[in-house]
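Okay, so here's just one chain, in structure tokens, the form predicted alone.
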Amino acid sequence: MSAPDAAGGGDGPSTGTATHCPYCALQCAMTLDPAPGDRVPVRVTGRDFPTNRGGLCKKGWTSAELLAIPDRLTTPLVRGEDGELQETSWETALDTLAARLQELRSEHGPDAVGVFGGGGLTNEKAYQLGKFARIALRTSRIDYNGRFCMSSAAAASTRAFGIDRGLPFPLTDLDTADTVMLLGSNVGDTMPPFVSHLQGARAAGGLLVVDPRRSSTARLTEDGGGLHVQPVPGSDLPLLLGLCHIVLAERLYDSEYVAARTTGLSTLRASVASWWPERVQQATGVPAPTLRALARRLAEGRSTYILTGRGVEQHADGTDTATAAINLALLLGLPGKPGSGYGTLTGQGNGQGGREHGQKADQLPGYRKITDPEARTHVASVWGVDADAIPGPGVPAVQLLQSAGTDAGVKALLVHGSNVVVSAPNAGAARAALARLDLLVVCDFVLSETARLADLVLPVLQWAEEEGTMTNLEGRVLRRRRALTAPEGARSELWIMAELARRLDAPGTWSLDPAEVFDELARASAGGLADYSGLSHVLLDEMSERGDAAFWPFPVGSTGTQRLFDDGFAHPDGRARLVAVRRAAHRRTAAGDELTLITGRLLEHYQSGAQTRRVAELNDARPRVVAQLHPVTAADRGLTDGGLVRVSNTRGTVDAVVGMSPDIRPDTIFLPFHFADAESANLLTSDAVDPISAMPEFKTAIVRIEPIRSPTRSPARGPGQA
């Protein structure tokens, strides 16, 4: 999407700073030029780059607004005896924090302190945060908000391929595809420049979109552009089992590929034998002829890709659903085949890099398992500690939050780059858990909804004020460059961690220089699945100047790895695993006047909305939560377009504006999750988790709705209140 009034379009020379957008994992390239005299400090122009080709979405074009927001934090805030946040000095804040952390550790043990990270942190900060938790705090209790985003896809890819990289091929490979199936992803709204890579498939009539809503992406299939399949929410797993059944029963699978490059066919065949099209039709609502047409188009495509997103992964059976999609791709011979493939679309800006280098509860840098003795020895040698000093695996995000303030749980929580009271499932329970803590510390550049609850708030740098690296959805390592000086009082999280590590007498070195931290990350990742050892800031800058790309793995002496599976998969025998999965235990479905809730994103907003709700142009376009309902559903309940509706279940209540649309199923309601307080969709979502990935069940909460006769707003309700 190009801005109509943007000068240059990103193709001409620029004297500004070449960097990347602060939002999603597409990491669109942009240039920041000084804007003296303007209200914002820099002017944004799109920069020609393979992922965005000079275009940006609304969020990218308005990203400079974030650098001039009036409520920017520049002074540490501490909660006073009167219960209010008040300004304090950095020295006092850090001295007090270090002393309090030491007290809690002495009284309750090191695991009394927890750390909650974010998928928007640079690689350097994500790496240092994992190191800080484990050797400065000596806690195992670290996880991050990527657990809510990519965990099921990552778990499925790891067990099938032996490695997890969102797209194991460059995004531009999609340009020549004649068939692309998108499952549970609305790229038309979440990452609009991505759509340019779908035009070949659309022109060939091969864009296949699986989504309960007729989203902006699904509408691209109209007028001969492809096929939109609109299943019952939560039925993606039986749909995929059915497609595998058809591919096997009709001998549409690539038998030579399957025999040469996979294992597990006989078990898979038995597991899908009972999922004939008519049974799948009953489970999904998708007609049997449509299922057959979908399978045949996938098999007949000259260049075919299957891509999954959060819509099929944010479920208590999300890992198995992503696995079923991988099984389908393997049967068709797509992964590692030139011009074809399987991938999953990372959401957060550094969702890929953020999970590679130590924020996850069970991982060390380089995608190493924290339980692997060799991995522990290697990383310990880089950190300058004994391997026994590194704690074992911690607990995933939902469990970490649920444990807050309990006898066996964390007593203190340090939050970096996340707004958990908006983004966590069952948000009322998450808020209550944070209230039980003895100490809540939040690092942010605004007073987010989570920061408002904190005992201590530490102001940090924004994207255009820092150096570092990000890893986008393709596994491409990118340079984030500083374009302006931070306001007085804001500090780098690298500095904060170094200062705390000194006060806590932590071993090892704690550099303030992002380039030096990256060099240490590279050494720590050497030999791991996500090997960055051949990279440095200097090399990345040189490669950028030449127009070269750096895809991991990038070991010393290599030129990187654009396509992961050309020569085999990451299991010892080089073969991918066909993993038999079966439909999970029956989840409760809507009955009577109940509806199934779907949550998702809007074009104008991002994640918890802490950033985009502060940008006037974006917030004015979408100022409050709108409940999308089918006109028939609304009429049956006496609702009018633009009226108010109360959406509720046993976990909470949300009041929203009614937005009627024929683009949604009559048995379904859609709420975006970017809004806060009484408008937070996650007040309604479940914190039941996938047993493999610990991904929460975000997508299929059962709710009731009723009209609100009075415009009076009601407060957010906590757990157990309907």
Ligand SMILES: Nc1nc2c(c(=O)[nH]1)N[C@H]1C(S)=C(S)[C@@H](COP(=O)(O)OP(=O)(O)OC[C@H]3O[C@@H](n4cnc5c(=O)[nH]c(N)nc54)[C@H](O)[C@@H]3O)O[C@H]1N2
Given for the second form:
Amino acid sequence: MSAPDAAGGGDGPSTGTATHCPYCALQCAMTLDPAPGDRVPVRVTGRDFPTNRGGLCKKGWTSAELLAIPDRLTTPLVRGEDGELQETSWETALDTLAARLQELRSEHGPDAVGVFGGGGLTNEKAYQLGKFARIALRTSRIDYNGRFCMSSAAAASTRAFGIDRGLPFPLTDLDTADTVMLLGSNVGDTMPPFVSHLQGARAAGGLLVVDPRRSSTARLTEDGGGLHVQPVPGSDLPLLLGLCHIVLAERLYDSEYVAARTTGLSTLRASVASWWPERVQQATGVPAPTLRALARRLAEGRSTYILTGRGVEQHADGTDTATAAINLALLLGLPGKPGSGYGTLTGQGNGQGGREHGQKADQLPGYRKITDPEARTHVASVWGVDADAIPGPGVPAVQLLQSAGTDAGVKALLVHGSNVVVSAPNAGAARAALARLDLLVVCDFVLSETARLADLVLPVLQWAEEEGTMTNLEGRVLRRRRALTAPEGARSELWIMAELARRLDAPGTWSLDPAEVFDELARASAGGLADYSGLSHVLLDEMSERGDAAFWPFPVGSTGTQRLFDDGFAHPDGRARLVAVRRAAHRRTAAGDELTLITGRLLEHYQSGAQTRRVAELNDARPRVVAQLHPVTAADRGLTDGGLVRVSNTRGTVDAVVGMSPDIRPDTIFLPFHFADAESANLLTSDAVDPISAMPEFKTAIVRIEPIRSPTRSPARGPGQA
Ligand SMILES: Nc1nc2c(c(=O)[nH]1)N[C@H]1C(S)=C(S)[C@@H](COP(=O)(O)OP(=O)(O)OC[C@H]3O[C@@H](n4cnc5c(=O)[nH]c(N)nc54)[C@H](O)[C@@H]3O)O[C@H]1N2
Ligand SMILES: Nc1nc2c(c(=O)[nH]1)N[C@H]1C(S)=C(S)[C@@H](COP(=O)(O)OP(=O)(O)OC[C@H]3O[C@@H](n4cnc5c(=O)[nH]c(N)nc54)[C@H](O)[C@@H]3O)O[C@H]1N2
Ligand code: SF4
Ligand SMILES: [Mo]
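Okay, that one was the form predicted alone. Can I see the form predicted together with this ligand too?
Expanding to the full complex; the earlier chain stays at the top.
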């Protein structure tokens, strides 16, 4: 790698490059300085910034390792006749790919080619990918991994508020809160610097955590008299229906606010009438007095926030559950009232921007609907095509993957920024679907497990090697800056799209300059819900020099929007909708000796682990999959701490190390999903989806466990790691 060019960045005293972490949506600010002679090309320092206040988690501190990984891809790889991936030139790779795409298109029609994007892509790449799919490939079949992440919360926010910005307020608003309820969110591990924003609530004894595990976040309730409730996994909907019931029955709700700012109270009231606390206790395992205490604490707070994470959203009833959380917040009069609110914690680095600019099957840039004729006309004019040239809505991620290679599905798939064979639900079936494809193309900078299956692998730039923008969990648009030159051979995805578009005779312009692509994105988003039209790279740089923040919507002539709901909600009448939701009539629960499997994250690993399993310090700390099990459950099945357990169901089998811990319910087992192949938790998860959002059921599966008497592998690490 060549020397860093230490340009840019004003927020710190350092001369280095001011940028943000490659991983999660907190987008902690960091400075990258040249580290000559060191193994890593740049040194990472935390930079003062509202979300992280100079702090970084372990993943952030070690992120420069990624730039120096020994197995970095720098040459296109094509599957040879011997079945192995072998090096090829860019020219050959792109010529062959374009020809093959054209063949498949003329044989089966344009929808035979699909695109799978990612919430880690910059806004520029996400935007360009949506455009590339629609007018270069002319396919409707594009979706992305945000479907696995934010789709339920997004659907719930959209129907309640008319808009979806994960946090409709700056994160620092939480600092002075005295009451914060976190539902299915483990920020202690998933966004460690976030915890500093919970100080006020902790000090006031108002941190309320709902999680079937005593997670590191749940533990934060122990010092200040907060409350942790440990419901049966997947029972959050009845829990929230019950809290709404209590709030209404005990007249704890804000009747003035509800009358002035919402619609739908009478239907909501009827829908929760039968969810009295004793019935909820039965459904959730949470004692009725605790439910009452929770409701009262929420209502008593001077400054109260309700926040949801994936634990409540990644279910087949995730949209309704998030909706029930919003209903509770609305009854309490929180959204849009100073010092209180509702939000969902976006996960991926650009999980927010990634869901605004057209990677989603039903979406055009600016959070526009692809079925809206006006939106189509506007975007078509920016793209330089007729509105008719833009295909209609495609299919959501699970369907896109699982139908691959069938008559109804795509024959080719281009993957940008996701390691789907590890992270998709029912991973065995997903892998089989990918194997049916005529053509799998993966753009990545490492040979991820998905790239290993590809017919063609294209090596791309990473994080500190390119310019761009990210939109963090608050809707704050940030500059990601280049700190060093990419290794010879790796190419920007903007370049790949431009080269393919040219070979496919696509209309439109295909700039290689992220600043230009951003300007086009800004024009395409103008007038949409997520309006970026007043922004540019230059303005963002100037604003960060001054310490100003750019929250969308940011139309031309504005200064952006820190708090979304001060003057009303985004429905035409300005009111939020209370949406009555019901518990699904039937959901199979664990019976007999079955357990409920929940899945989630560890501090040290990120997502499919494609990146963090390559960082020595992180991988040494968590080298393999550990199943968190209650000691009583373990003893009952003859399992010992550090021994091996086989976890299985009709979909698959995972062998894991037993990590005994009293922090989990005895009827529940937890597996992190960061590990691959035979250790992949998703071999066990179901691809049943939420009917509204198409979010898969990652957070509850039914499994059986048994000890493995004669271990095939010896555990690499000792006990207690789950
Ligand atoms: N270290 C690390 N940090 C990350 C990521 C990562 O992979 N690793 N990924 C980023 C991304 S993309 C995301 S989306 C976020 C996710 O951030 P979180 O939502 O905080 O992460 P999870 O661990 O998936 O789930 C949170 C909690 O939900 C609980 N849970 C499971 N089932 C249920 C249930 O039925 N009900 C309730 N109430 N809780 C349940 C789990 O026990 C877990 O503690 O993290 C981001 N940050
Ligand atoms: N069981 C279970 N499964 C889950 C979840 C769960 O809680 N439980 N959570 C779900 C959630 S919330 C999410 S967000 C998904 C995430 O799961 P994935 O979509 O698999 O996410 P990553 O592991 O981040 O994969 C990103 C891949 O893209 C590469 N990459 C990074 N940046 C770029 C880029 O700019 N361009 C390109 N082309 N490639 C890039 C990385 O090297 C990596 O291989 O997993 C979902 N799966
Ligand atoms: S919390 Fe997220 S953004 Fe911050 S350093 Fe850790 S991974 Fe990076
Ligand atoms: Mo996510």
